[in-house]
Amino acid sequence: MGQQAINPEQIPKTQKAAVVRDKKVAIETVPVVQPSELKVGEALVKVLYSGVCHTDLHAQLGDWPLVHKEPLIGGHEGAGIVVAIGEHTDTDLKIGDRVGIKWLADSCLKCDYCRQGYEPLCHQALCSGFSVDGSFQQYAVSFARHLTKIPESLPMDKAAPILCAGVTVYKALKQSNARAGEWVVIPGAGGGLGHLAIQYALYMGLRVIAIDTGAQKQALCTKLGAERWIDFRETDDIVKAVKAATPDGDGPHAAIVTSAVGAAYEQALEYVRPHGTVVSVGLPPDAKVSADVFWTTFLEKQLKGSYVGNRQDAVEALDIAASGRVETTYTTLPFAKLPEVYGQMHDGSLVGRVVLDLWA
């Protein structure tokens, strides 16, 4: 059963949060949820980190064809401690126990989705920082079945990007179903989800074509291990560069497209070899997808979906980083600093990830 906090006396009566109203976010004052307030199942998180994801941005400016809840506290990749438990609560979590806070907040766990490990398809499914508050703030409220327990060998800020952008990019490469020794794409390999992309295909003994633009964002993936690179400002037929970057210039066994530009994902329908997979990561708004339904189905080739992991694939994924396999190339920053991050992820000029301290 829970336990209801550690000293009710130690937590403040207000906080700050990052609140979205009319597609503009403020820095403000709010009120803190009381350990006495929780209901069952509910803890209650003391925030130290937040990583900032484009989703955010999506939320901030209401992009996508969902509906949130407004006014909003964002967030979805925060990395904090457990400093009260819902009374009642059937849980293994105790206080002080470092977790992390993801996109899916909870599910059900009892539908034929939840069952099978598809949690993010639930009916029921919350999603933190869009339909129930996030992590922009310093103490959040978060549902403890979905909490994750961060590995005590992995630093919490360099855990927070993994809740979000290294869940779903290695949850996006197990749905490509490549095999060791084969290549796979990463249009947007640069970006925040992309660079660790390049990690966890490597950790899969995957061998890595980077797509992106510009010197710095060619340095860091060639760092990361990238054998290949094209830069698509720079380059006149993707189609024929990413064949050509394969020995057998058939193309790549899989794309997985960080990339949030719609023409990335008609070009890697064209470039995966026969038989090979192209998988959705990036969400570009209003995109459509069109693809010649004969050679599709002639060559074989696969477009699948891939939204966030599982409560497994979060363990997993931090596993992995906590070995030393994976790390994330962030900035860490104040708190007060997230318009001007939303700034450069909209004009797309952020290089790797951005750590929110949410007490600097």
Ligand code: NAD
The other form holds:
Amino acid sequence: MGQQAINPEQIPKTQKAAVVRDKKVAIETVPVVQPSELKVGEALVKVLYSGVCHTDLHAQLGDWPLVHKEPLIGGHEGAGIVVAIGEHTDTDLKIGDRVGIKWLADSCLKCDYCRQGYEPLCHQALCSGFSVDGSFQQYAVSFARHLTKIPESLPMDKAAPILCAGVTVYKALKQSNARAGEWVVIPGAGGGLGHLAIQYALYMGLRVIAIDTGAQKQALCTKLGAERWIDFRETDDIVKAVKAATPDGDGPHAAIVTSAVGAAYEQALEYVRPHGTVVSVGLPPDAKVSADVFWTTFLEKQLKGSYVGNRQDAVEALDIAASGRVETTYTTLPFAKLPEVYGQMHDGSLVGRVVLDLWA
Ligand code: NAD
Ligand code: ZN
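Counterpart to the form predicted alone, namely the form predicted together with the named molecule:
Full assembly next; the chain just shown is listed first.
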């Protein structure tokens, strides 16, 4: 019996889950882990909504140089309610708390990386919807110490995409060291991560150049406050266009590259201004960033990888969203639509984010 649980009778024995096998996804009926089966440190979360991240598609396609569990229940932008906590778990979480399941499901909190706040780099890190089952199920087991409380004033569906897309771009912007008044370019600006990056950038006082394609994404980026728009499909010389988009023609102070395809990275080090920083966020498999050693050194350009965020980044990203200054643009769809969402994501036709209603 779990240390705490709502009436265990209220927790069903089976549930709907999106299960990946052999690079295909299907909605199946699978068992619910019961409160009595929870281990120390684990919590059972009734998932209400889950955002769909391009990472879930990479996992389904198996295109990364990493091995995930199989069969796999994906999903790592889960917003739900704690319904049970494993016996002897040291936590201030309570039954009924509104919590978020993020990509980083667990880390040891004791190693060199965890102690410095680089929790995603922990050698014992577990990832929701990759190395452990994630939020594309109605009842997910997660780890109490890495669940993030969702502020009361933030609706659960709006909170879901902040748990990966939001926290990732918020932390990436911090990594860029760009300061208020400076310019940042966001390739992938009309996608799930990118459209939130525009808003966190504005929150930090930055000025935004958006790169993506199509009239709908242009309208979204402009509405959200991007001052310049570059359509990558209609622009022959991206480097020239990005440099020209800044008032002095020297290029932006930083680039936050959130595209899931490699082409967006090729020229990023060329178009940032001297002493500028390229923050690599998207995870296209087999892509390369090309850097001319002479000019990278001579112009003091910097390239940084940025991988999700730590527990504090998650709290800050959610608090900013709760303030209303950052708001996800999303379409809510029934859980069963996940395979179609993956198709649209693959085509690049999704604008903003899709949030799945696990109970529709
Ligand atoms: P998305 O599909 O919602 O958005 C990607 C956007 O990039 C689309 O709007 C697409 O039109 C645009 N794009 C494609 N080619 C482009 C080009 N050449 N130039 C500019 N834009 C281009 O995907 P998402 O959910 O926002 O995820 C984006 C990437 O970020 C994925 O690879 C995902 O795995 C990765 N990701 C990384 C982290 C991390 O911690 N580093 C966290 C979450 C997601
Ligand atoms: Zn993600």
